[in-house]
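Form predicted on its own, single chain, as structure tokens, below.
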Amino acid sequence: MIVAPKIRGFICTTAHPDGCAKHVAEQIAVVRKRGPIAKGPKKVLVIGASAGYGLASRIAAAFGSDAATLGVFFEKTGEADRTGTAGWYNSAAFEKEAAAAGLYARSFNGDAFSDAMKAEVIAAIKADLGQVDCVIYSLASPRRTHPKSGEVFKSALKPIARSYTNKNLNTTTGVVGEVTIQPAEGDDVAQTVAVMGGEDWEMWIDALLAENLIAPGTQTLAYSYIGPDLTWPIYKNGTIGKAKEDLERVQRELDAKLAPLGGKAWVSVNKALVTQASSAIPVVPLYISLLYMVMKADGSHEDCIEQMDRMFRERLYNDGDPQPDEAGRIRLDDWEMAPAVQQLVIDRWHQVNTENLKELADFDGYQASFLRLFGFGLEGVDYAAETDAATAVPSLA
């Protein structure tokens, strides 16, 4: 079949199989051309792998420590006449480019947050590699089934106490006006932390720890974000922010059950960039088109591969140096937070308007960048042609 875009509010419901196999070689590529890791995992269990943040983190593990991978992720597949979703793409690119390199790559289909899918990883991870040294946690769901409750929990990206008003940015018009968001109510902020908070890595941990497959030295590193003032009552201090909160509590509780073994939990946060989830939150999108814009031009910006591949590279396995911020944290964004950078986004942003968003923003940049998660826009790709929707997983078919 032939594959167009087809857009509907902050989501993409189509994806092309040949975009996302080119996106994932062009993250390969960044990170082969940055040469061998150093000290780097063998051994990694992704949790999360198929998009953003997740896939980056495997691609920049295999292809720049020639680790072995297990990726999970909840993505559907492809048929004759429908397209899979991204992830499920880019997925089957990511295997087939590790298979060509001689790099063990199994993925698993599922609902991560499920007992049965722990154990099936579990199961894997003692046929296949008997332990893993590095697990990355990388999920972003909107909603969570408890494994042992049976309760479903849904996230709500709201502030607290008080409705929030600012600018935002329709990323379909490119009309810049304003949104108001009511506070959250009954129990938003319980049933947020429930889904994106900490609980799940830690019993994926708690798993692993009690079959024996955390290897000595083993680190683990869940992702978050902090962002600038003017995003903080709908993210830092808004529910989300106190689901990030319960990350850093199950971070430190790791810490402890794995000093035993030489082990570390860490919390990375990273940068805004255009990912699935990103695009959902309102006044984001009109930020991060101000700071595609500043960053680009004084050469500071990353793209999710070059935060991971740095990531990796610079601080994981950086001589045991991680450069920790005082709350422990591994801070990524510190380009973006960089004071002269900062100030400029600010001050574009009290000055931007419909009128004038092209000239202070990167809002072409970001139009691009939300194509590119879905395999449109990518250079050398016929998107007149017809291409296999129904591109299967290797380990998966």
Ligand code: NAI
The other form holds:
Amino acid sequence: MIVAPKIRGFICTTAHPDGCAKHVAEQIAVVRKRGPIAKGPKKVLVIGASAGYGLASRIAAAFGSDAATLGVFFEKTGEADRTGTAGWYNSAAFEKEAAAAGLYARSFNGDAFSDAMKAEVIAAIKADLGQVDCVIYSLASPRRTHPKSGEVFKSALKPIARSYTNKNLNTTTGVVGEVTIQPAEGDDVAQTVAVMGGEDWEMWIDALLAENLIAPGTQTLAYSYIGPDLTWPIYKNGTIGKAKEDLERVQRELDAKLAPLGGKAWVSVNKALVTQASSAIPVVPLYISLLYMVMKADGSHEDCIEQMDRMFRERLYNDGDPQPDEAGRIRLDDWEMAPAVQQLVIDRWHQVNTENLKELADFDGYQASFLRLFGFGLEGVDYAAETDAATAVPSLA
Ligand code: NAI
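Please move on to the form predicted in complex with this ligand, as the form predicted on its own is already shown.
What follows is the whole complex; the chain from before opens it.
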């Protein structure tokens, strides 16, 4: 079929198989250009492996460190006349590139929160790899069915205690308006913590430890965000921030559990970037558009792949010098949070409106990045040509 973008608010309901493949190939090229990651991981499990930070982690581990990778994700397959999700096509492309490079890659499509998925992955590790030496936890989900109680939790993106009003960008029209978000009510905080907090990460590591599938020296990471104080009411101090606090609680627990094996658990604070998850957060897309403008101008802009490559190369496998902050977190948001960058972003935040948006913010870059997530706007892809929407992920075929 011929595939064009169909955007509905902050989601694109179509994805282009060849465009996604090109997006993956470009990320692989970034890693290859930087050369091998010395002493990197060799057997890596990525939970949330098909898009954004998780996909970039999988690519950096495989193509920077020659790692065998297992990737877990929740995506929709395509059919001859209906496209699958971008993460499906990304994973198809990743596996093909991995096979061409002689790298083991196996994928699992289903609910990572479930016991069944954990059992499936455990069986695969036993059968194929023996153990893993790195576990990346990069899920972003609006809901979770608890594997023991069956309760369905829904995450909310809300401030706590009082409503929050700030500027907001309509990413389809480019209109800068204002949004007011009502505070969390009822058990919104507990629900969000249940979905995006650390319980499931701990369940994964516990399950792997119980089966002796964690190699000595294993490192495990989950991703977080802090950002500037203008977004704190909706992020750091909001419902999602409470979930990220819970992630740090679990990090300390996992650290203790891995210590006897010489292993380590980390929370890595990453840069704000356009992904399917971040585009759903109010206020954040305007901040990201302003940030991209400043960071592209000063040459410090990175996308998911540059962030994850730097994470493996200069933090996690950097001869024991991951440069943690005072709270023990890895900081890949260091360039985003540089005072000179933040000062410019904040100044422009106060000035920005619909009329001067393109002068002060990289709105074109935001939209281009968003489309690229779904495989659109990539150089060298013939979007007028027929493409195979039923493209398979080889290990799932
Ligand atoms: P994303 O939306 O690009 O990717 C989410 C991944 O989770 C996909 O692979 C998806 O298939 C998988 N997934 C979702 N529900 C699942 C389920 N039930 N079972 C199996 N897989 C499932 O998200 P993004 O932005 O890469 O986020 C990953 C992590 O990074 C999150 O913890 C997020 O908070 C964090 N982060 C994101 C930042 C950003 O600006 N995008 C900044 C800093 C941290």
